[in-house]
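The chain below stands alone, shown as structure tokens; this is the form predicted on its own.
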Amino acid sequence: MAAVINAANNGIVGKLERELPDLAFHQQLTVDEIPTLWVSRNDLLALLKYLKSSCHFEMLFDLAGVDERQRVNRPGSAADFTVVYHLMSFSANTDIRIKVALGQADCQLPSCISVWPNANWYEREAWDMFGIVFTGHPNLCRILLPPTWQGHALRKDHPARATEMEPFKMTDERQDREQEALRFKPEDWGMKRKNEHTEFMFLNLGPNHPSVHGVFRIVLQLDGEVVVDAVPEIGYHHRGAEKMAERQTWHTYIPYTDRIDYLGGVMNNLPYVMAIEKMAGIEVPDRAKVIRIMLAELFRISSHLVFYGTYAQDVGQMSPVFYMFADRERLFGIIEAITGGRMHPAWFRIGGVAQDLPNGWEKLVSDFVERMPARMDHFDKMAMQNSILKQRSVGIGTYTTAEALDWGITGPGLRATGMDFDLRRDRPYGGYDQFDFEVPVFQNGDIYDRARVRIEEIRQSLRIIKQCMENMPAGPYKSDHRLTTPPPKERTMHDIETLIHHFLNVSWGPVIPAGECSVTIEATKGANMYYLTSDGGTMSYRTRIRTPSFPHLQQIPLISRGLLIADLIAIIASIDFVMADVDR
């Protein structure tokens, strides 16, 4: 599969050279071998339109900024700032990365919302964090930080710790100013307060409301109980995860990744450590690969059980959530026995996992795998065949495959529209090519089918876990590469050189060669990517976390207009997001 993708990549660059002879670009070599092209600001918009229409890059997968001013090993261009566009083609099963260099004195680019509507939030984020202006954007305002925030937090000259800033004081005047800044003004979002027939009501749903699944605010424009329009507002859970990556060593940042999709556990570790391993040239032993897959699929089941129970609860059923959380608790017992942790074990390591599987793990896993299919059949009769749940879900909150691609929808939300694509099968990583499983796909793109995909994925995850259990390789659980952190303990007592490596790797962290690398995995909620930049040091120069939940929430207005508030609650449940995954 990698050879096929690389061939497609080479074809893309050749096609651009043949069909756009006036396009000036130069190519940057990256560790992940994704074609990375530097282009001028003047050529950007025309190139993006061409890539979508003629090269079938259906999705703007990610858009992010980089502050290059302190970078020593700069590739290609002496930019103060770089904006990176990561495009994805599902039809050709390939990616391309477009970069634009900007100077600090003229830090602006044309908006590409006309090409991909999901660019809206990504451009707001790049302005919020780096101060990059996107001309033509309809409402370029803060998205993750409060509207009164001073500065741009991911610039290198912005403090990374609270101790580097003045002590926080909340005076009465400041409180009034902060409250006023949060006041919703419909005109800022192109909304009218009334039309010739009615005066609209504006309703705050959240940020503290059980039906919004976290600190998430949606301002609704209502005509009675009918949703005329909606403005999702995020950022209440922002913790500066990407900023923290710049001050933690490569190894000590692993526990922070657990807290991104906090229902995904070690699955969050996987793209991060795999990207480091690629940059460092670390080969992971087969046993470690299979252990990783088994734990990742256990967490996929755990996350989907939370979705299943809360989805049924949001449409009016109380019992399912108790049944499903009971099974999740049994699953956590297995995870705790293996890793020592439950929700956030932070158990994957650079080069493998923290320790080998404990004695008796097979019986724990076997009992769970054998028990769950009957439980799933019971849940199906209890929840999915319930007539009220069907009435609340079938045909509600629909979108097409084309709309899903335009808005950056991945994972179960995309497969519910009929798109047969799963990174584990179509771009196998970490050893998934050795497993036999099916990819559940449904056609209607509604609430009900989004639930059906996740439910069937639980069954397929059980199938993968059973194969892990029955075919667990022998051998080491971690690479013996000198940059693995920490090295196997038995080796540190054998010779002084290994002990020195151990001391340096733990105290300062491993030195990762300069370069850039991204790894994307099929996470619990969709495609999750870590795009790491090393400047040849013990810490990341830039860590970009592309999460699936971020674009998913942006689509809420599209699929809720004309429906009732009660339908919106069911739509929110069907998206399956957590705010830590959105806000980072």
Contents of the next structure:
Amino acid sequence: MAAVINAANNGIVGKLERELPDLAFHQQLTVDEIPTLWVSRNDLLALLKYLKSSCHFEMLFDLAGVDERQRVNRPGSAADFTVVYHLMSFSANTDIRIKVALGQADCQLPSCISVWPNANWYEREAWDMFGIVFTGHPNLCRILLPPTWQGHALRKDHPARATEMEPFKMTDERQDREQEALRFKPEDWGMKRKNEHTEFMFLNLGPNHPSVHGVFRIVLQLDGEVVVDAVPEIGYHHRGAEKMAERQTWHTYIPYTDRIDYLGGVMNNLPYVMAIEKMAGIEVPDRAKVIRIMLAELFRISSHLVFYGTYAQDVGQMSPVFYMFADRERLFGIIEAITGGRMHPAWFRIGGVAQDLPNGWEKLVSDFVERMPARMDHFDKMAMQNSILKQRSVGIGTYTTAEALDWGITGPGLRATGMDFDLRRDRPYGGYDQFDFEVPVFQNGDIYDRARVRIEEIRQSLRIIKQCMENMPAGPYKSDHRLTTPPPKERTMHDIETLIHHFLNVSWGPVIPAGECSVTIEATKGANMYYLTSDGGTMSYRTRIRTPSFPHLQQIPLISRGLLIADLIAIIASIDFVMADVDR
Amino acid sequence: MPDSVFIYVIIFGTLFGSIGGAAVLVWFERRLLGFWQDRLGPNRVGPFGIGLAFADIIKLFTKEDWVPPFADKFVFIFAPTAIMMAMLLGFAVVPYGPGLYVVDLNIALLFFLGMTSLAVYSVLLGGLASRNKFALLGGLRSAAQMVSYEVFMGLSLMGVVMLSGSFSLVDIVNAQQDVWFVFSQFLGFLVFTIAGIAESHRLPFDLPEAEHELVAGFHTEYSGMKFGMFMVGEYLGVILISSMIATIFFGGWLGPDFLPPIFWFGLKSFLLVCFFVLLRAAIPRPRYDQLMSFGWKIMLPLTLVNLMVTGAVVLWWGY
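Since we've got the form predicted on its own here, give me the form predicted in complex with its partner chain too.
Starting with the chain above, the whole complex follows.
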């Protein structure tokens, strides 16, 4: 496998050397073997354009900053700040990472919105978090932090704990100031207040509204009930997950990942622990792999059931959600029996899982797997075949595959446009290559097809779970690598070396060798990536969490222009996001 | 019992019966929805949770009576009273049994239509006076929806009027001795029922308040008993429309003799109320423009066809 990737890498690097002889770049070796090139910012835009047009890198998968100033094991070219562009090619099924080094005094580089429109929010985020200026950006303002925030939160010199700051006080004046800062000014977004025919109404949908699925604000420019334009506003759910990762040990950060996509449960742990395992060279036993896949697929079903119910509810059908939540409750019963938790079990560990499966788990899982197909048929009759629901969702909120790639859409939203791509099948991770399942694909890219993809995925997940159940390997549930599992307690009492190891592992937590590694998985809502940088310490130097929901929200205005408010609500439902996944 | 006392008994019976019925209906609907949705519904206060009706009333009455500072105060307070008044007045013409009615107007049907039309004002004024964008959108939607559905609602009843030869509801009931109008006027029944749901803006026609789009639509800014009056008005509307359908199409109080006529009337109305609740449980909400085109492109032609066929039949065979 590694050899195959290496060959592909050499392919793209070799191609760049041949075709762009003037390009000066320097290659960095990373643990994940994604070709990582350092270029100067003057060459950046031309290179990105070339990669998109001539090398099939269709998607700007991620764009993020790194503050390198306190890093000991710095890669060769690094200066004070780094901007990382992670590009993804679907046709060649490969990735590339472009890095640009910036000095603190001159922290700016050209915006790449002209190449990929979804760079807009990513660049705003990099500015918000690191103070990196993107020249040519139409509206470079804060996106996750409040507009009145001082400083750039992910810089290493910005405080990470409340105790490092003045106590927070919300005085009346401050409240007024904060509220005034949130007032929507159409001119900032290049919107007109009226045209020759009509005066537009600006409607503030959210951050507290029944159908925005959390604290999400979308400001609508309305002509009657027709949406002329929309501006999604995020950041109300921002908790600084990436910052927190820099002060938790590798191990104690696992529970935080659960709360990123809070419907995905342990599925969030998976890319995080896999990235650490790769960096530390930990081999996960087979049983742990299969347990992980089974749990991840159970959570996929749970998340899709929530989608299914709320989707029907958002088009005005009252009952289905109760049926789907009842089945989700049964599913949580299984998860509770296995992990002890329900929505946030934090159950995966570096090198395996927290415990072995409990006695009698087969019965619970097989009852559920046997029961669900009939229930799914029932739901189908109740919701998906309903003619009013079809009228509300067929042919509405459509986008093409090309648009989806431009805007960074992954997961079911991409497969609904006819793109046959699923990371589980096309870049198998964690043992998915051992399973037999299909990737549901639909063609129209509308609300209805996005729902159908997820519904079919529930059936496929049931298949995978059934295979896990029937072929559960015996053996340990956790690797006995020294970084993951403390030595046996009995021996610590006889042997000073073992005692020290035990003590260090439990008090400090594991020390992960310096390096960089990213792992991308097919999460419930799309491609979820954890890009970890270790500086050879007990804590992560930088944890970049690329979540699928973030770009999905950015694209709402594109597909809702010219439709009615009711359509917008259906579109929002069909995207299936959770705000914690957007804001982190 | 002297007539003068009897009429007071009926008036107060109607008033308290309908308002009490509306309060109990809130509980009943939630229980029934729970039953249909695989869950229990409210079952804690009193036997079967029926105390919920009273708990709700106490809660609504003891809440702060608040008018937002930006609202148009007079209209804001007037709007919820209008819907209750209109709906209660509508009950004046409903015959519960032979001789058992507040008044037998010779234009009872028109009076009923007039009263339900007045209810539109309530929604509209409530939406406007709130000075809230969601409420305004809700008010706009309701104006368009209710005014359009008003048209078919009236027209759909004209077939019945032709067959019975009267606008009086008592005459209409008596004209159904042999066969209920639901059979001879099936199209009329269909259109009237759909328009009736739209009039009482219940799901799937709850666009004025569509909570997923407009938060709570026209009553977004309302709270306490003023909100309660909108609520009661809506449930009164459900009972009124159900009893009207029972009266006009299902023979009102007519039924086998072993039980009193008022029982038959009550039973028919009750089953229709259940039907209203079932609709809410089962059907999604169409989009606003789909609802309007459904009204004008399907309902209106259907009504006109019904009217012309009935007219032709009446002319030909001379009913």
